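Quick heads-up: it's one chain on its own, the form predicted on its own, in C-alpha cells.
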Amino acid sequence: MSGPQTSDRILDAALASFGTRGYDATSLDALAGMLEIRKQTILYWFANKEAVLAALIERSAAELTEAFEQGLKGTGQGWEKVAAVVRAVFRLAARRPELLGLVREAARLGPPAATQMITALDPLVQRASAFLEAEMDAGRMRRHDPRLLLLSIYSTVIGMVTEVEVFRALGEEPSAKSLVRRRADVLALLRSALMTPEG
C-alpha cells in the first residue's frame, strides 16, 4: 500500500466515523480497527486525532466547494442559482451524507475545527453574500442581512438533510423518496421567504 493511499484511507474512515458517530465518539484505535491497520500507522501520517480532523476538514471543504461549483454550472440568475445550490446539497446528502455530517460536527465542536471549516468555506460565503446583495438591490429578493440570511438557509438545509433521527421521531423514515420530498419543501419555503413578486 503506497503512502497517499494509506493517508486517504485513514481520512475516508475518519469521515465515515466523525460524520456519523461524531468526533468525540471515535478513537484512533477504533479507526485503526476499521482499517485493519495498527494505530501507529495512523500516527505515522497524522500526529494525533486533531491532525486527522484538520486534514479531513481541509479535504472536505475542497470537496464541498467543488460540489457547489458543479451545481452552479450552467444555471441562470436569481432563484435558479439558489435552487441549484439547494439541489447540490441534497445530492450530497444522498451520495455522501457523512460529508454534511462532518460540517455539522465541525460546527458543534467549536474552535479550532469550526474556525477552520468557516475559513475554508469563506470564499463561497463571500460570493453567496455578494450574490444575495445584488439580488436584493435588483428587487428580486426581499431585503435581509445577507450573512444572516445565509446562516438561516444553511441551518434549514443542513438540518433537513442531516437530522435523520428528528424525522424518524416525526414518523418519516429516511429514503430517497423522503429526501426528494424534503428538497421540494425546502425549495418552496425558501422561494416564498426570499423572492419578491418581481423575482
Given for the second form:
There are 2 protein chains.
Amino acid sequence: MSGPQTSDRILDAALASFGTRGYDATSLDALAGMLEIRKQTILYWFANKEAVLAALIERSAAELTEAFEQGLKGTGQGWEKVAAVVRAVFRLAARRPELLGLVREAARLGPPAATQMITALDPLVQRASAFLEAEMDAGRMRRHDPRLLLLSIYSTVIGMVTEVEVFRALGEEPSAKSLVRRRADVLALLRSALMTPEG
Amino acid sequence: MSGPQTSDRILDAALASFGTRGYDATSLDALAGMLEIRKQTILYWFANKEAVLAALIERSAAELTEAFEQGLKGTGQGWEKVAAVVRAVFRLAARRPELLGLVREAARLGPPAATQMITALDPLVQRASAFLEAEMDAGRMRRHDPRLLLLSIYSTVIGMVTEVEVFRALGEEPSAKSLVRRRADVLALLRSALMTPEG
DNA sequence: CAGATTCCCTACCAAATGGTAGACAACCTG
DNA sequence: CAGGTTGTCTACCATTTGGTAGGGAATCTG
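Form predicted on its own done, so how does the form predicted in complex with another copy of the chain look?
Below, the chain from earlier opens the complete complex, with every other chain and molecule after it.
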C-alpha cells in the first residue's frame, strides 16, 4: 500500500535535482520541499546529505547498468553492438535525462562521489573495453587504445546528451526531435571513426 | 609598480577555483583567503559574487579566443587546420587547465553565466562553423550538420581534457605524457571521423 | 492491551555565506 | 598642506545550511 517508500521518493527527488541543478545547489530543505516533507525526515532515512548522494549513486549505477545490458541483449556484432549501446544511452537521455546528468555531476564532484560512481560502473567499462579490443583484434575496427577510445565515446555521447545550455545557445531547443538528430549524427561520426573502410 | 592589480589577482584566484572546484563550492572567504586579503576587498572591486564570475568569463573568453586564433594562424588547409585547433586546445589544457574547466563550469551553471560565455565565444563558433561547411562543400570532409559536428568535437575534446576523475579511475594519472597520448588519440579519432577516405 | 518500534514532526543550533556600513591610512591634487 | 579619492580593513548582520534533540502518533508484537 501507501505508494513507494519515503526513502525511494527522496532518492527520486534527489536524482531530479542533483542531476540537473547539481549537488551543491540542492539544499536538504529544497529537497524536502519537493516532497512536502521536512528535512528531518530525510535525515531520518539518510545519515546526512552525502549519504543521500551515495545511495543515489548506487541506485542509479544499477539502473544504468541495466539500461546498457538492455542495449546489448539483442547482440548483433561489431558496429551493430556499438550502435545498440549508443542508442540505449540516447533512449535513456530521452526518458531519464537526470540519470546521465547525475553521472556527469558525480564525475565533477570528485572523490568520493566520482570514485563510487566509476567503481559501480566498472564492470560495464571492463566489458566494453574487452569488446572493443576483441573487435580490433579481429580487424573489424580501427586500432586505438581501448580505454582512450572508450573515454572519447563517453565524452562525446555524454556531452551530446547533457550539454543542454550549449545546445540552446546554438539555437536548438532541446526536444525529442533534436535528440534524434543528435543521435543520428553521433552514430554517423562514430561509425566513420571506428570502422575500417571495408568494415 | 606593485605587481598586478588587485582585481586581476582576484580574477586569477577565481579562475583557479571556479575552474576546478566550481563556482558554488568557492566562497568569497575562500577566495580572499587564497590572496591573503579580506572578502570585503573583493566586494570593493566587484559588486557581488556573480559579478566576479561575469568579469572572469569575459576575460577568459578573450584569452580563449586568442589561443584559438593562435592555433589558426599558421593556416594549412582542411584537416591540418582542424588539427591545429585541437592541438591549440590541448596546449591550453596543459598550460591552463582551469581555463577549460571554467568553460565547462559556465556551461553547467546555466544562464546567465552559460549565455555569457557562449555569446562571448560566438564569433569563434561562427568561424569554425563556416570553415567546416566550406570544407564539406569542397568535398574535403564528410558531410555532417556543421553545428552538430562542432558540438561533437567540442564534447569530445573538452571531455578528454577535463574529465580528470574519470581518467584517474581508468588508472591513468593525469600528467603531461598522458595528455599527449590523449591528444594523439583524439586526433586519430577525429581524422578518421572527418576525412573522406581519399582526403 | 502494554511496551517497543517505526516514522515523521517541531524546536533549536552552530557555522558558513553573501553582503552592508563605515573607519582609517595612504596617496593624490589644488 | 587641506581636502578629496582610493583601497583595504574591522565590525556587523540576515539568511541559509547541514545537523541534533527529542516529542508524539501510529503500528507492530508479545
